[in-house]
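Let's start with one chain on its own, the form predicted on its own, as structure tokens.
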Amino acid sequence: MNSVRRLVWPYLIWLGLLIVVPSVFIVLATISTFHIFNEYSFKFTTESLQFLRDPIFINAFRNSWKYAGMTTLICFFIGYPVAYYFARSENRNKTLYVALLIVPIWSNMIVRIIAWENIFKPVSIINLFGLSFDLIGRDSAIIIAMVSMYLPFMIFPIYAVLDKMDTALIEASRDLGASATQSFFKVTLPLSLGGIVSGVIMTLLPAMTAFALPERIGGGTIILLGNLIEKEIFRGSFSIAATVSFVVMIVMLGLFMLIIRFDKEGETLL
């Protein structure tokens, strides 16, 4: 048992250095004058917290929920039927088809973002097909690109739950007189709630904190929380960047607790 416990130490060290320590620095930079770059004085202050009432932050926070919410909703309505189809499919190659959904994730996200950016410009490769778009800076372009980026993160958790679901429960409901629609809404959908919650959160979080995508496809005019953090860091306002990051951490923690609430065994977490 002791030899097994020793194997945990590399993970604990990694966890401490890459997660705990940076998180402590973010909290300290939020509530004090401390930061690790060029200033080692320490004095508690709430000055950076005043930024949370700034219209810039409020606008970025609102935009993040707006685009992330719409993206998550669209991903759900597309992803659930796809996950349901693969889970119920008896094709022996269905695992391969599901694995193919991972292929786009293997490519660099910046490359995919630039590809969408070029497609949304008036002059692009799609001109060869007699099509032309001028969508840079528009909501529709950002949402389309976000959906393409984060759709797999909605599909996988739902598929994991549906694939493990006991089909005998559905058959029992049908034997008791329920229609196919009633069986879906009273048996399948409630039992897949854990996967839905996980998929929603795993889509919502990266969409909320995206910065390269809205910067490129939004034409630099649409600011999300990720963009705001980036801009404040390059301006040298580390305390404000830490404050915004702290807000994101609180949101992430709250949503993670929601996952645990519906998925106590963590089966749907990727």
The other form holds:
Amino acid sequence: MNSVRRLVWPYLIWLGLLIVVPSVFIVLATISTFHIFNEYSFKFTTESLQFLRDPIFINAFRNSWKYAGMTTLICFFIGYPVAYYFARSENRNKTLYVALLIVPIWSNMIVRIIAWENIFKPVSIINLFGLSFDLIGRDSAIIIAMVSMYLPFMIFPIYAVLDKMDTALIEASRDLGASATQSFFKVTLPLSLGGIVSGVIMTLLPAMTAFALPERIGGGTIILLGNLIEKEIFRGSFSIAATVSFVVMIVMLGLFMLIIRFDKEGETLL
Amino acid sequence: MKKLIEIKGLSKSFDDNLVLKSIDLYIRENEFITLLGPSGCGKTTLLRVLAGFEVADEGTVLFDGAYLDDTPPHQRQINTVFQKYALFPHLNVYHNIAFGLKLKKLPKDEIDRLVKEVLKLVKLEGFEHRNIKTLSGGQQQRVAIARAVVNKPKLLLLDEPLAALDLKLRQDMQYELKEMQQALGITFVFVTHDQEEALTMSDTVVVMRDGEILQIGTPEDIYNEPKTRFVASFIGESNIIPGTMLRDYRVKFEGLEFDCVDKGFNLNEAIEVVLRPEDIELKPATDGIVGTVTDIIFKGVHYEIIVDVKGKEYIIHSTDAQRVGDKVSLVFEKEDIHVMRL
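The structure above corresponds to the form predicted on its own; please give the structure of the form predicted in complex with the partner chain next.
To see the whole picture, the full complex is given below, headed by that same chain.
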């Protein structure tokens, strides 16, 4: 073990420098006048926390939950049947289905966002098919793009639990007098709860903190938490940007604790 | 006794693989019947057709005189004990057992009473609130049995339920299952590849191979009068010797003539003789079948002795040891000679 431990050091250094240290800065910047360009006037203050009452923040916070929430809900209702179908199909087809899910994720997310941006503009390649949209800045455009980005993250964890589930359990349920529908709600659904929680969180979190997607497809008019952080940094309000980041960190940690609670073996975390 | 199940001309194939070839079989009420055969013989498929998990390609199943073929599994008065128990991991012992009762919408106190009763039957009193994952294999097995029998099915299907248990536990469970079957008065269809299990528990044994039934009979019949070479070698160890049936009650093998108890063969019909290892006695070489002891292995209760007779090996089980190299005579009674048609 000791010889392996040495090989872990590069990652630990990376983790320390790029995650732990910046996190400490964020916390410091939230609760003090600390500023990387102005380190002499250091004193503790809760001044920047006042921003959490600002309509700008409240709007961004609400937008993040709104778009992420709707995206998650839609992803769940589209994703669960897909995951179920994949998990119950023949083994040789499973590889194909999993590839169909993974390969699109491999292409850069920014590229896919720009593709959607183009499609949603009145003049785009889809004019060739006699179609034309003017959806930039609309809720529907953001949600369609978000669903297409994050759907695989909903499908995978649910597929993972359903795939491992012993089909004999369904037979046992049928055998004991439950119809196919009853078996689904009494056995399959409760047993896939861990996968559902992981899928919801893995969709909700990135959607909430999405930055490039609302920027491009929102046409600059729809502000989510990620966009707010960026704007505040460019305005030079580091402590306000840090405060918003701090809120995002807390939400992430909270949701992560939820996954751990529902999925003790970690089988759904890819 | 009344026939509970009648299976007529049942065939089933998966892809191009014919796993059941026109099976005919009836099961009487309160019978403990075992489907015995090596893996791939179709015994589990037959069980799954009875449970309703597989649909037969041809043939029909009558249950209590009514066609069962189009009844979905949840409407059959049949319950199954699954091979790996298939207990619901998200439910505790109580809710696993109460699963079927709740679907029948029985009142809560009735369910409580029935669960308590069945837990007593399977010797798991006080286990109601235990998590399934904290139970040992034997305890899970009992919960699986309780979950099935609490519904008072007319027919209980058991798919190799003892395969995952260790030897001692398996032997205990064999007796308990048999007792339970008699106490409950439920018909049991038990699937196994273990001949000892089949012989110990069953009223009737059905030996299967390659989707066909080879022999149906009581354990004694199957053991003492195997109809085919396969049955003889699958059920216990045996010495199978080619021979000729000279006439009724007279058989010839190893170049010698013997009296026997079999009849009804053609004159000079080629047959095979089965001699069970425990039916052969070894005496110092005189006449009859004479051979040389080539190996002796201590097996606990008995010795397994290998005797070479003109290049053919005989297995003999005996409580008396022999020395390797000794010349011996193989001695047996005429009742011990079992003649099989080829």
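Positions refer to the first chain, counted from 1. Computed from a predicted structure; not experimentally measured. Think of the rigid core as the biggest set of C-alphas that the two forms share within 1.5 Å after superposition.
Core-aligned CA deviation for Leu15 between these two forms: 2 Å or greater.
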